[in-house]
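In structure tokens, the next block holds one chain alone, the form predicted on its own.
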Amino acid sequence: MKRFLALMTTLLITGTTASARSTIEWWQFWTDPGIKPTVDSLVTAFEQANPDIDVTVTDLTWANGQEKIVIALASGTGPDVLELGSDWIAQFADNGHLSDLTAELAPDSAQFSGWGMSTYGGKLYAKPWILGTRVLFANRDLLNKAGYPPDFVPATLVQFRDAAIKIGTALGKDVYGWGSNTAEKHRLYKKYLPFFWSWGAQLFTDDDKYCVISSENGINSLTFYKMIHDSIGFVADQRGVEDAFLDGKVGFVLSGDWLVKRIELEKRKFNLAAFLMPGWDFPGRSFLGGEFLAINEQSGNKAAAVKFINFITSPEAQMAFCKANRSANPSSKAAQNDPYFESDPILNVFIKQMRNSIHPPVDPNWPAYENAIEAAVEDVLFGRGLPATALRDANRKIMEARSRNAKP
């Protein structure tokens, strides 16, 4: 009898141990074989502190991960946590498709940076994990091929725009200044953005009710940037823009730390230079993007996956992801300060941009936006139009996209 009683007492213990362990699944973005190891073991690593919690992992695509997320949360069989870009979670707040965490993350909203982002309609969607932002490169030899002492620093536009102009024109013919993209789909905006902020010029008035993208600034800066685009510019998508930089083609380029990582993957000999962007006042504003970690408004385990999130964005677990990823992007202010980056002269910059960088409206709107801003810009690089004339135009369809979008 005894011996039964043990026994049903195990069984008893081991069902209630077994009854009370959730799952949990997270749908992520990070599936590059350098990164997808750790980002396995940190899940290793919650799943370890946490014995009770079991996490299953479903890798998503850009080329297609966003359409996935739609169809799965408009039909019910979203997961529990997601991993948003910035530019999605006024999206999906907007449709109730997102679990408010005011309450769960204002308390720990002091340690991270990013908020702005993940804040719709005065609350909390998201919380920061990797955020993204993009810092001026420079060939430091065609800078002093070009006859600048090896301490310079273009502080300002106009310095940025006299070095540019020196190395492409008097370094040869197959020597450009500026590395400009072409009408690339949600890149083009981003190489612009950075230019129209640090200028001075906005995309909304301060109480956000008007657009002002077409305001005396934005037709300046819309104008510098065909300026270096058309007479110093080497012309290419991104990756082509990039190939050319590191082939010591292009003196300047505007890119994110994927670039250090590519050098130190392809061993490439080269002189990097990286500064903040340039502006009229030193710094200029840069564009700051991120990846957030959401709920699923319909999850049945909110308290597990608020643990989870709160276990893949400290600062420990942020430093193991940047360190693999030779990234400089964590929202953790704590991680921000790792003498890890402050002892590297490259990535130290990107930290310091973060916190000199502008992110787009937080706006189911901003698709709209998105598409009439790269829409203006194209039309003045590659077509017949006039800053003036196609800022006018974006300011005129971003007010009718707010309209016609508005909620009554």
Given for the second form:
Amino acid sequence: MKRFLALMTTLLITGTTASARSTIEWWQFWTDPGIKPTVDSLVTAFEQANPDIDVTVTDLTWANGQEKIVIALASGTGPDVLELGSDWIAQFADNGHLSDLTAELAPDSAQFSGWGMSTYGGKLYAKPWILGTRVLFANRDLLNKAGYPPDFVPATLVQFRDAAIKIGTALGKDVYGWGSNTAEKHRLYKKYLPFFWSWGAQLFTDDDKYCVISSENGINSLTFYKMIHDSIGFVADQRGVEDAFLDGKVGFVLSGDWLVKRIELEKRKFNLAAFLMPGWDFPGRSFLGGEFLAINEQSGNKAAAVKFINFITSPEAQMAFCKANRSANPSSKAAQNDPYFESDPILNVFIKQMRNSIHPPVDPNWPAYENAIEAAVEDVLFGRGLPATALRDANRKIMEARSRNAKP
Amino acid sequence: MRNHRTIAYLYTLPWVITFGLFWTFPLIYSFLMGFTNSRLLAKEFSWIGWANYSALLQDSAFLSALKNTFVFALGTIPVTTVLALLLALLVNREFKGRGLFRSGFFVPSITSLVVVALIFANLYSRGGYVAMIGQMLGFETPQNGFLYDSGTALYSIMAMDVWMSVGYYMLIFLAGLKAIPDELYEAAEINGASPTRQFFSITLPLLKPVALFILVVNSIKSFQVFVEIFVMTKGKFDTMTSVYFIYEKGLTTQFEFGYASAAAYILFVIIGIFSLAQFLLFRQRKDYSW
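Return the structure block for the form predicted in complex with its partner chain; the form predicted on its own was the one displayed.
The complete assembly is shown below, putting the previous chain first.
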């Protein structure tokens, strides 16, 4: 009898312990050998701090990660926690695949930036993690050779244009003023929109009812972009543009913090200058996107998942991540104010630019809008389209997509 | 006897089940899906009749993709077929190093398409060998490379496709040539027929079934062109083809299964009509004349 009681007690204890433990599954995209160990160490630190929670990490790639997430969510086999690109959130939320985290995340929302990208229909669906913007990089040596003083900052679009043209025309046949992206999907619009916004144009009216991409400012911005593309542009894909820039063949490129990391990894001696986006009002507006952490609506471990998200996005964890990855845009405001960024003149430009950046609308139809914008820019840069005609066409397509998918 | 028949059916059952599950069911399901507004992410969808089909026929992107597909097919099929026949005639002759030529022509067709596409993307790039040779010969080449120009991108991919597939069809023509009895040529020679006459009166007519096979297979392959586009241009610079359009609509961004299924069935009908036309054209006469 004693033995039986002891056995039952043991079973009860272990049973209780087992049921109290939970395992959450996290799908994330940081697979680069430079950052993956940091991601793993953050997960380990979380598990140590929360012995009742295990975390299983699955790595995704940007090549097919979105497909995998969509298929998993559609088939009900998605993970508990998902890393999502900012432009996916509306689509997933709209179709009921993400948990409404308003109650859990709203209390400390003042401590983070980027909520605009994860708020859909007045609800919070994901927590901002690592944000991303684009700044204007320049080869300071080429600027110097073109006769500009060492402290030159192109504050207006005219100053930028003139400097780029001078580099592109005065320094030889193989030197270009501007690194212009080819028609790459998901990339071209991120290069054009900063010029569009910095020209004072907007995609939609303030009440969000009508698309106004083909406004006078919009047309002027695309005319300007085409002019620098045609006259002094080195046209290649993102990698090709950055290669040429780092090889000293291109004066200016619009790029992200990965370029800083690349220069350091490749140990290049490069006289890099980073500027805030020029505009009619300085600073101009750049593109804002980022990585967010969301919870699958079907997750059975929501409480543990929220705990995990809060841990990973904590200022300390974000700083560890940013230092390892040379990422410049943590979502945590405490991390943004860290002396690490303050003391780095290049990364500091990213922090400032992030505060002067615009994110695309949080709309489930965004992929259709993006296609329309990219098609217009592609048509103008590489086809026979005129800025006004191409943007009017994009305007029409965007409004059609919006009305076609409007909910009754 | 009945027992034997049951056993025979049992033996074929694994294949029948696999065929039903992975071929017949998706075929019927996707056909039905073409009449719905199904999206992978949406939890519900409804029957919308022919709406997808009518929208597709007004969709400028789809019509442009169809046009590009036709340009690709009609541009590559005749060139590949004629070149393959000429190469087959060449390597069918006795000469030193014949085996080397046969292997050389055939090797591209057994090389990974992705690898070939990547190599050609490099050759076609700004400052690549194709641009260099073109400039040396005095031609004006696209400033940003052949694949970054709407006027040259599709044709560049077509040229690569011809280079890659001609060896495979050459081999099939070669098999056809080997099957033609020598007696026919001997008799023709005795009757004073010139080599040209022999080619048009013996070789070509007897290669008709082989040519039909090549045309049908090549047509289907050309109408389904995808990998080259995916690797080299991602459908940009006026290279969007029908299958790439279907991929983009159904498997990226908005995952519009209904719309993509309808597009796939339009392509299915086009390929069917094209293949049927070829069969009818080649079956009109049974006297082996062209």
